[in-house]
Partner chain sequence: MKMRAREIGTIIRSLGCCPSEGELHDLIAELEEEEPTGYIRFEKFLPVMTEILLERRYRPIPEDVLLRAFEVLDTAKRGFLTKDELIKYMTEEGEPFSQEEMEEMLSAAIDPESNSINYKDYISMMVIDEN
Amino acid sequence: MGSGTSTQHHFAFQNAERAFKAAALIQRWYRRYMARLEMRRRCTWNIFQSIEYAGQQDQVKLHDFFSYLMDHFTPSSHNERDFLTRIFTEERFAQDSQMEKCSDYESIEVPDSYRGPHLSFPLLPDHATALVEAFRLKQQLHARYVLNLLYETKKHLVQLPNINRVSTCYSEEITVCGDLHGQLDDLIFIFYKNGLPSPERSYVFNGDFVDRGKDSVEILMILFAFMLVYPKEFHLNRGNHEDPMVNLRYGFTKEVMSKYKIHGKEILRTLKDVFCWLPLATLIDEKVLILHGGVSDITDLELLDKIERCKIVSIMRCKTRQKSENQMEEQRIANQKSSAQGPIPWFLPQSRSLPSSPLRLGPYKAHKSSRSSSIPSGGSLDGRELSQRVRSSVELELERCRQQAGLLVTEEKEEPSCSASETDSDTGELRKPTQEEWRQVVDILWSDPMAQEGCKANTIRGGGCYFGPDVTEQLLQKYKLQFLIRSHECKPEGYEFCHNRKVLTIFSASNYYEVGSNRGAYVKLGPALTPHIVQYQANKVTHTLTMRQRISRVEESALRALREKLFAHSSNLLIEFKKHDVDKVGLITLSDWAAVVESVLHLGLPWRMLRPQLVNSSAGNMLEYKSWLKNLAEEQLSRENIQSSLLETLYRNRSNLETIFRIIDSDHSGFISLDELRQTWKLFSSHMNIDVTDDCICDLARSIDFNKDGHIDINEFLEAFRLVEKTCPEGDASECPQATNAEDSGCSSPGAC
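For the sequence I just pasted, show me its structure by itself in the form predicted alone.
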């Protein structure tokens, strides 16, 4: 009996031991499997992010190149000066202000056949809700309503401060959303999951509403409508993509013109004004600062709150007004006097034009001067200007009193605009921001956090800076803040904490790079200001895929984009490969291959880890590079029936060429006219010291205009660059002349700000 029991215990012990060993093996295998998946996911993420940031660098270089040309070109006539200013600068003209009059949209008739949503002002909650439903059903808003909504939006925005103040006392919670980038499904999903905006449910959308996605117009209309319906509960911050120059490259300009072919120009011009009036940041309970990009070691919230943001139309071009040493010294003395007299704290609500009461001018005179014009002035106000400002302030106060009393406003007031003190006395044009003011805005829209201490230039994006935990802590202590909420960066989980949980990144565009690439997220804040993160996937397809399927799908997309990038630089790669092939045998080591690819593409990727996915065959530790480049070309040619050298040029330059086309097409007509081509060609010929006659330019335009309709469209423009490319001798691309490369041209620009 005892022996049988002992035997049973022995077998039970053996079974348990085998079970533990099996469990340990399964656990080890699972951990390795998950580690490999995570490594693939991170590597895929680095590919997408590196290619995205390389495109942003190209955008900055291209714009710097054109800015340099403009700064060093002397127009010979008024027409040339007007044309170049209209293309390459962001200054607004008096005739553009006519766009803002009611007659511009009131003169547009809505046909009886129109079946889309209708709007009437003032907007009601039902109007905004109807817009969401109409856009969900793929309906389009008529151009008349678009312009009317933009007009009302600007009227509201000009009354807002640079930094909005929001309190949790008046609503149950505040929801903060990050980048949407034209992805309407994400916005609809947020409203479905979290609820529509209401007096009890406030929202803050933190910039980058447009570009890349196909529904940027619809997103703007929904956001602007809810902001007008709930002005105290619905808030918008400006992002780096709310910029007309950025929109030229990343698709929003093209989307507007394709959806509104007749009135697209008016919509784009009006949007340019609306974008520059968007607030720069939002402050919740004076404790949580929300801004799009980040901060730097010179970020000054007091200065940001005083800047006339309407003057910074595009961040891409630093068109500034330089201060003299005497002006700067006068400003310093004035600031000292102002601080001694006890200026209004930066965190208190302040008017855009004057203090709320025009009679309280005595103790705040110096501070009031800098507040109203945003650029501190050394001189005092004259009687005429002071009278104009007081009258404007009184009218604003009366307007607020009428609205609070529930009285109807029978007379349409002229919307606030920059006062006389904000214009140059000689030219009558708007005074430009100083270098310091421009830098402040660039930093909060373009910067990214980093793990290291300090603050350094953001060379990866080409704008803004990288700021460390010490910079964050310094800002939080200076202004008595708890933490920062930012967006600007796509994160795999839709959010990410850094800097000891003092910086929270929120990104609301799910599946940003590819279906399954990332989740979207938003954060909810209650009175305790404890962040509650909500994650989601707006695309239903992702719910049917396993983790391995999602990663494989995203990895395939990333590698395809990377192979296109490699193919686009085939000629440069071949030249560098030959330098390492000393014996001229057509072979290089895999280490040399990785070094060459990084030296040409500058993507900062782990090429050794990526080699198995990019190099199919290699003899030992050697690579036959000509065969590898040929395989790259065949892969791309299988999808495009174009000669290899031409396709390479097109892949490398297409984004830059499309951006150049839209820059030259200054009236956004979708065509380049003969006059636009003539003026632009004079700019290039002046830079290259080449004398080109008008007859030569006309001959060039006729040769590019293949269908002979008198205009050059985007396809003809791209085809012209294809025809310029020379065919390389077989097997020797190093002897082939390089095609025109706007990207390379931008690299040598000394005119970068």
Second form
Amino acid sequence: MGSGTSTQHHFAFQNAERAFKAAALIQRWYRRYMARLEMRRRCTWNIFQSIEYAGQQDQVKLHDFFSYLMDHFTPSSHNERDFLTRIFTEERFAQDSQMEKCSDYESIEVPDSYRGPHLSFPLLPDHATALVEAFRLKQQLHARYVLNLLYETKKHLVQLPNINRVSTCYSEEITVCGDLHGQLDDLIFIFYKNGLPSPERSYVFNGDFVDRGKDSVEILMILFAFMLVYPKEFHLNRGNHEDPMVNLRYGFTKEVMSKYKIHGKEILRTLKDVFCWLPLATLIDEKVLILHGGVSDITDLELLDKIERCKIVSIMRCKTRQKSENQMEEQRIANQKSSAQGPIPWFLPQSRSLPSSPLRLGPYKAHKSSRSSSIPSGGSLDGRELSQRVRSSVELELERCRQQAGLLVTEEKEEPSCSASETDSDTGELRKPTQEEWRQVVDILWSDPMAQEGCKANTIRGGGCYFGPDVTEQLLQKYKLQFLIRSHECKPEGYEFCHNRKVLTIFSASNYYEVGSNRGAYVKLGPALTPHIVQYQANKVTHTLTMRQRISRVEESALRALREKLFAHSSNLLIEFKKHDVDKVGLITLSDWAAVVESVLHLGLPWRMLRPQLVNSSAGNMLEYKSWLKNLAEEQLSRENIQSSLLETLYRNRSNLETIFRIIDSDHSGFISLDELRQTWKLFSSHMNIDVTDDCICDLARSIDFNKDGHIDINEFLEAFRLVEKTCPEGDASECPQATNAEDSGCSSPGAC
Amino acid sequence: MKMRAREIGTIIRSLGCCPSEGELHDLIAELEEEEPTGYIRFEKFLPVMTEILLERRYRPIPEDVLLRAFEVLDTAKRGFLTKDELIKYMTEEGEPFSQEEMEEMLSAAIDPESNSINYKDYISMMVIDEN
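Mind pulling up the form predicted together with its partner chain next to the form predicted alone we just looked at?
Following is the full complex, with the preceding chain placed first.
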């Protein structure tokens, strides 16, 4: 009533107002902070993805190179011819005909000292569960059981159709998981959280079980075991990484050989058969189609149902049948008479005709118009001196190949098998996939959805296509489907809807790029087939980190990778920088820096945003580019006797080098000869127009041969130059995660897309 | 070329501006088409954004002003806020946080042993991190 009260009120009101304003200020500041963090996260993500896809492009170029070699190279000497033959052929093991290739395991003894899990067939559910537990305890399955399991797996797979049809009326619920990429922790977590497979609990694993992670073998063992135990409820789709050529590059081959030093080769050989027999897709209730990559405007499910999927051993090397082959076929049959024993071309079995680069868009006129043809193709002949003399001897080479190939016809197989000899005894003719069949499969395994309408070639990956919402809609209508589930792409949240929620991407390898980079997810489909997503991050460390710390960590990793890439292109960058430095003062503008970097690296990254983290010092708006490049070089570890330029070349072609190594090392011994490396590298660099002189190559070879015995230990070489990618991030507490720490937000209406 | 309306906030903030939620909503309303589709065209965005930057609108908040804001909330002048106090202010006052925003802030700000936030240290940490 008195002035005192109103003053109090006034005071109180003022205080409240001040509190309100203070809170608003803090919130405003905080939101800005979070936005900037989000931007960093997205940049980091872009970096990882573009580097990953650039690597895939490299892979494609490498295979184009080998195709080119096959097509056009004329050995100019006896040595070279032998060398080429050696590269492209594989020693035949176990020549004894009584030893069925796949049942060799019976002769392998399991020593008493073996403490790992034992398997007996037919497998029981307990065996499969025991496997999971054993692997969780870091035990290793003995080679005998591995081979036995693979043998049984193949027997089972052979009976399955290309498209598995599954019904939800038997099991209440189906869980679909995406890429695992050798990350055992994630698989164990999924089983822990969602339950082990059972007649009531169906699972579909949508490909890419192997490569990159360090436990691909164990994942395969578990998946195959459950498939044998619950054949009606447990389903596997093939992914683009279930492919021996891809495995050479991305780590699975290496993992097998290092875990199974004696029987690794056999295991790899058997796996080649198993992979090509994996089904291509799964269809639930005729309504939900699950496949690894995606679809294209020409996807034809009826055709896919009918093809012999085992013909496509490797997408990268698959040769296809063409009409003009018929005459050559006849001639080849006539050549069968020659019976000299010798090495057999391991890539040729798929075709006896003109080898063609798998990525050249063939005469597929019906759909040519809807695709842009900017796929990198094998080396062009234009302006190559080689081509003239090569053209005349191509026929000669073909003849030789055909003669060698003719040997294969005489081999017999007791079971349907897609390796080596593919004779249909009735017609005496080899069956290979047609161009169309091959493309149908590539599209399924390699395509990615895009936001724009239409369908265009997937130039980033080098295979498959980008498909738009109209393509999806067309397919769903044509086959009366509700939606698609696919994987193939890493997503920050582990899943993403697109195309009006008609396409769901599900990715189950958490922390894929780096600890903290992304969540994994799986999707459950109930009787109404509504998707219910569960997310997780199978690493305890991430739970104790704040988002800020997680992003910082991932960001550091991405920037490191990026700086390495920049270093690898130092020479070209310098040339381009100089062009912008007209006055020759050693300075360029930061704008020019960004433009040059993009023009050399082609990563499509927001360089201006990244600049503060890549360029330490810049006087005002200008950069001293020479010292910047020098700093980059100093950051990379280098051996004193290797020049910077050589190191640069090594870095730039690291993955290719490693892949070449592994291809040359056809018997997986871990060693190649200096000579082989030098010759292959010479061919490769001239094909790729890499400017490396002969001297340089000799230096390279010499410095690699550490003990000067003329042979190179592959792993030693890669390790010494720190060219081996970390398979396990340091400080990774990869224990089995506890339920209480799990990040789980089951939500059926995610905000994505 | 177009972008989602709800991402405008992230874009503007990462360009150095610090608008309030209210200011942001006004801006989005101005930029959206007559029939809001949830998307904003780049051609429309660019001139508006340029103007904002040239005018230095929505200036970022200096460290000392931020500190004083916390001190206002810390009525007892202890040098810290308890977890509950922080939650109350951030979710009931000003332009309230969503639950997600609140949890995220708590994860980094709150010292689990004392269950409170020493705001001076917190600010220093965040500022260093930004640079």
